[in-house]
Amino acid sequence: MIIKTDPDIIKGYFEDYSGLLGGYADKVILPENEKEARDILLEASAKKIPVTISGGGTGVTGARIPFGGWVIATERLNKIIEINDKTLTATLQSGVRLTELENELSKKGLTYLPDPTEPNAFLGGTISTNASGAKGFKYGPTRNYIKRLKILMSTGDTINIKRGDYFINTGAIFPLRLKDKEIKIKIPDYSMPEIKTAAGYYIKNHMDLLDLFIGHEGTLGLILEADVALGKKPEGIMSFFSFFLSEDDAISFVKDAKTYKAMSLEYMDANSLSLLRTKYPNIPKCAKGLIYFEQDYKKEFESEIVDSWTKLLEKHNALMEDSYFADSDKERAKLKELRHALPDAVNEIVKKNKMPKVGTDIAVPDKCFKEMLKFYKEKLAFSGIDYVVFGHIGESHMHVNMLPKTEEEFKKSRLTYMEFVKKAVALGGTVSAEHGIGKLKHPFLEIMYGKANLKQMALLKKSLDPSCILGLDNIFPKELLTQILQ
């Protein structure tokens, strides 16, 4: 076990990609095994010391940033215990980085299908947020690939759950039997939107108990191990960067493309393309939108698949001569670099403006997507604030990044975000589709579920974390825990 207390050394644990400032802790502890982790949590529980679990620091909602107490950093719980190419599963500790996992899998011709966006993320962090990425259109989020979790509770008890072991019903009290005790868990009875979501605890009637611990944002326990499902690497992957003369053409293309077997369907608006032209001047000036998509294929069907996509692109007036196609790893890497250049360019503007961006993570039902996009554009035009819109259009999940230049614009951006949230919820959408709630989106989650249902979440947490020390202020305000105790 390593314990760090030097403020200059541990300050790196008080930040992530959210920009949330002011984090602090008494010490950072790096356990190397289950016993050490258990001893830490038992001591913290006995002394009522808050504990924040820290992964790779790639989150964007401030979930890993502590405000007092201790930090448990998981980077030394980083063993790849087993990769089984017969059962297509891997057993991993929570501190394994996705890049390290993918490197090992590639040696065996395997891959981890959900492929969350940030390659430096820890596996435990991606489970805690139910992370997803561009390939989520075909493969879905992390949840779909978790087969078992070993979780250490703040009481020192260990829960080892396999998918299919237990099923729970909404509104019921579920008796979870441990080694020498039984915990009664009051399951909330709220309804989640029937779309991709990472907002609050996952609750559905007759759901697998395992799913409760996927997306819990470090509030219910410390993930020690996971069994994950793997896939075989495809023979080939082709990538398309297709430009369109109008936004309507791009959207109508996506509607048809959803019936194909693309791995990903991603969108960039006209403002995004304008931003990228400074580095990539070959992007056609007449383009008003871009769809980036990938397709896995077997070599024998390559020409047939290319032909079918070409016909669909032509049908929707894509700028065929100006668009990019890649079917080799080298060429695909160039397109991936172009795709990732957009968030880099946004970050450069943020630094130049010396004001944080205000970025959304909203998704809505497919039937409401055009209405939501129209609402975005109208409100953004009225605000006068610079912005870009991009994201996972295949899942009706867009990231609106507002780029304020002044304090006044920043305040206006936050108010505009709230309007987006209210509209999305009214349409049956979610306030967070992949990033989670963390410490920054409490007001949005309350709009989505109401305060009474947030209290249900707090009661659920207390049943599994009776000392109420884990991940305080993640998902809901810690004050709710005090209110339910009164």
Ligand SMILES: Cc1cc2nc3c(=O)[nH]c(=O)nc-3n(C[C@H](O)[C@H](O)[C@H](O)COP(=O)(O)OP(=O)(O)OC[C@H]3O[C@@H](n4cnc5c(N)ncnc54)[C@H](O)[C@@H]3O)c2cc1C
Given for the second form:
Amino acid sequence: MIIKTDPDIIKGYFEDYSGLLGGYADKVILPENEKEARDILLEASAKKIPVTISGGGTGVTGARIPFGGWVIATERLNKIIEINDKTLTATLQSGVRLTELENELSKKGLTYLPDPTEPNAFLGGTISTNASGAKGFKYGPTRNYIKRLKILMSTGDTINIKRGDYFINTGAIFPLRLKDKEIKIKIPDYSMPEIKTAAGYYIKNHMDLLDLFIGHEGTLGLILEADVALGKKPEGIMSFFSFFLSEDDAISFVKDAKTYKAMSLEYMDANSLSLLRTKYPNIPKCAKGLIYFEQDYKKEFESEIVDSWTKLLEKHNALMEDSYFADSDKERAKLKELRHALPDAVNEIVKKNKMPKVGTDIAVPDKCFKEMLKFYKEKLAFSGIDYVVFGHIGESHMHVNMLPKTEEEFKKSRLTYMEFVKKAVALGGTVSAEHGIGKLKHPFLEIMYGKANLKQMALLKKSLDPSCILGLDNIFPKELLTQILQ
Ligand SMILES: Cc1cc2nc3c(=O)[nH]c(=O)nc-3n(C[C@H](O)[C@H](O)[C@H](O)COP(=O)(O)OP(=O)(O)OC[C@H]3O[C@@H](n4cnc5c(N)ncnc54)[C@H](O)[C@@H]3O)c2cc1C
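The structure above corresponds to the form predicted on its own; please give the structure of the form predicted together with this ligand next.
Full assembly next; the chain just shown is listed first.
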């Protein structure tokens, strides 16, 4: 076990991609096995020392940033235990980096289908946030691929559960049998929206207990190990970068495209394209929107598939001559680079402005998407703040990134964000579709679920982490725990 205390070395663990500042901890501990991790948690529980679990640090909500206590960093729990190409299952420790996993899988012609976009994330971090990637349109989030989890509780007990082992009902008390005791978990009774969501604990009637531990943001236990479902690498993947003359054309294309079997359906607005044009001047000047999509295919159907997409693009007035198409790994990598250039360009503006961006992660039911987009555009135009809108249009899930230049604009951006949240919740949407709540979105989760339901979340946490030391201030304010402890 490695213990780091040098402030210059451990400060890297006090940040992620949220821009949240001020994190601190006494030490960062890197356990190398289950026993070491258990010893740390038992000592921390006995002394009531807060523990923050750290994965790859690519989160965007401040969830891995500690405010006191100890950090358990998982980078030494990084074994790929088994890749089984018969059962299409991998057994992995939680500190495995996605990029390393994908490298190993591709040697065997396999892939991890949810493919959360940021390759430096760790498996444990992606399970803990229920991350999803660009291919979420076809494959859904991480949750759909988790077959088993081994979780170390702050009490030192281990929960080792497979999908299908236990089912739980909302509002019920679930007796969970551990090795030498039973704990009672009070399951909340709120209802989640029936759309892609990563806001708060996953709660559904007659749900699999395993799902409770996916998307818990490091608050219920340390994920040690997981069995994940794998897929076979498709024979071919084609990527399209299709520009449109108007936003309406792009949106009506998406409506039709949803009935096709694309892997991803992603969007960039006119402001995103303007930003990218500084680095990629060939982006057509008249383009007001981009739809980026990928399609997996069998070689024998390649030309048929290209034909049907071409017809659909023409029907919706896509700029055919100026759009990009790639069907080789090399060409697709170039398009991927172009897609990734947007977050980089946003980060450069953030640095130049010396002001954090205010980025949303809201999704709404498909039938309300147009209304929500119109609301975004009206409020953003009124605010006068620079912004870009991009994201997972196939799932009615957009990221609005507001780019304030002054303190005053920053405050205005937060107020505008609150207006978006209220509108989305009124439409039956979620305040976080993939990034989670972390330490930055408590007020938004309260609007979505109400204080009483946040208290239910706190009670649930307490039943699994009785000394209340894990991931404090993630999902709900830690003061709620103090209130229920009184
Ligand atoms: C450029 C960029 C693009 C991104 N694109 C996407 C995207 O398309 N989709 C998406 O969903 N996200 C995206 N993200 C966000 C981020 O990659 C995900 O949230 C990812 O799941 C975080 O994983 P991590 O290992 O970095 O976790 P960290 O940031 O280290 O931690 C995140 C949370 O997980 C907890 N945690 C970590 N490991 C464990 C463990 N072993 N046991 C229990 N809890 C644990 C932490 O305590 C914390 O609460 C993006 C980020 C960047 C920077």
